[in-house]
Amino acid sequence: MIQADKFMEEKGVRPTAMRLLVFRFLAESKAAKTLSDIENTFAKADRTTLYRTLKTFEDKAIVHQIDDGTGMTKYALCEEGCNCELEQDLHLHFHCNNCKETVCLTEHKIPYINLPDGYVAEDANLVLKGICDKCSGQ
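Will you show this chain by itself, using the form predicted on its own?
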């Protein structure tokens, strides 16, 4: 497992106690988590502090947002070396229609798409939906 404090320092983020807790929680989670999931885990933490932690992590390419169509933004740790760049760091996500978990499929990269002149991509998100390996018994 990644050493959280060193990883954060390399990304220019001061490793406070709350940031370390949130980082470790996300690192130990196989599925992406919502702000509410994180709030429920750290019930005594202030919602604003948790939101700011996620926003800082996102700004420094420690986590990325996932819009899986559920209406709830989810967050997952970026893999080492990720800078959340459209040209090289995008990967598939999978949302299970049964257990409602969303996971990163980081080994499956989204190829770079050459857009017509005048078009500028600012974000991309590819979510496959179906039944995950846990729910399908595979």
Contents of the next structure:
Number of protein chains: 2
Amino acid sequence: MIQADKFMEEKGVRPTAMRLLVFRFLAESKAAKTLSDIENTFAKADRTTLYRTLKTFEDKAIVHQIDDGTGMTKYALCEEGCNCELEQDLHLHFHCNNCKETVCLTEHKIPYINLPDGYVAEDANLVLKGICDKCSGQ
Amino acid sequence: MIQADKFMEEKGVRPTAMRLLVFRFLAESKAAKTLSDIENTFAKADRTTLYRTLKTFEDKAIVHQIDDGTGMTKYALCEEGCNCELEQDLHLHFHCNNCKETVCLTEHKIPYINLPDGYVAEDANLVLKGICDKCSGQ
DNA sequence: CAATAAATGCACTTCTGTTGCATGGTTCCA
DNA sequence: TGGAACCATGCAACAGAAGTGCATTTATTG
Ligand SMILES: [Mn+2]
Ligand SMILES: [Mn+2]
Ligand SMILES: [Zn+2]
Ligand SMILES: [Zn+2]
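Please give the other form, namely the form predicted together with a further copy of the same chain, since only the form predicted on its own has been shown so far.
What follows is the whole complex; the chain from before opens it.
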């Protein structure tokens, strides 16, 4: 594991105490987290600060948002070497209907889709829903 | 065009005046519509009634919801012969970044995705974003 | 140390979706 | 035909999440 504060400075983000906590929390999480998740984890922190922390992280390509259709935006760390600042990393996301967790499947890129004439794709969001590996007991 | 009231009765929905208006509005729309869209179209109607109308339509597989990532749920008529009451019709949706409209591409089904061991997909949502045929001038 | 800039905390707002409950209209059967 | 039961509608209020304004605290810099 890289040094969190070094990493954040490289990304152009001042490594404050709160930011380091949020970063480490996301780094240790296998699943994507909502603002409320983080709020509940660090009860003493203000929601707005956490909200703006995530926004800063997103601007600096440290995290990316995930819209899995549950109505709450989720956040996960970007892969090392992703080019999120230039274009989205079009990997798919999996939402488990049983444990309600959403994970990045960074190795699984969204396949090319053949569109009707005149349609030009610039971005894509693919969310698969079902039972995750932990919940399927395999 | 089929008779709207006949069709609704076949689906098990009483064809009230309001429901017929909403149904015809969606039938004439090429793009998916939000509750607010419908609310603005029929200004005299109450938002709750329209909301429940859409919910009823959804329960009876007359319309399906679309989550295109804009934060507002959109609705579009189901295809004739779709089996939305049993399982979702996994066609993809296209959201235009220019005109902000979202359309069903019912001929374009979501391709099969190979998942890691233990993951079982039951449902999927694929939204492509870019420039639609009208806006690309083709 | 003083001046400046950045981060944080609190209050408040907006927006969408949702529910409770009273009222009005339809259906249906004695 | 006269209701009783059922369904649809309208008004109000609520819930949850996202976002903003502004004052205060903390860090940086010269
Ligand atoms: Mn991801
Ligand atoms: Mn559709
Ligand atoms: Zn699971
Ligand atoms: Zn367009």
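Residue numbers count along the first chain shown, from 1. Values in this document were obtained by computation on a predicted structure and should not be read as measured data. In this text, the rigid core denotes the largest set of C-alpha atoms whose superposition between the two forms falls within 1.5 Å.
Annotation: Cα of A17 displaced by less than 2 Å between the two forms, core superposition. For Y119, the Cα deviation between the two forms after core superposition amounts to 6.0 Å.
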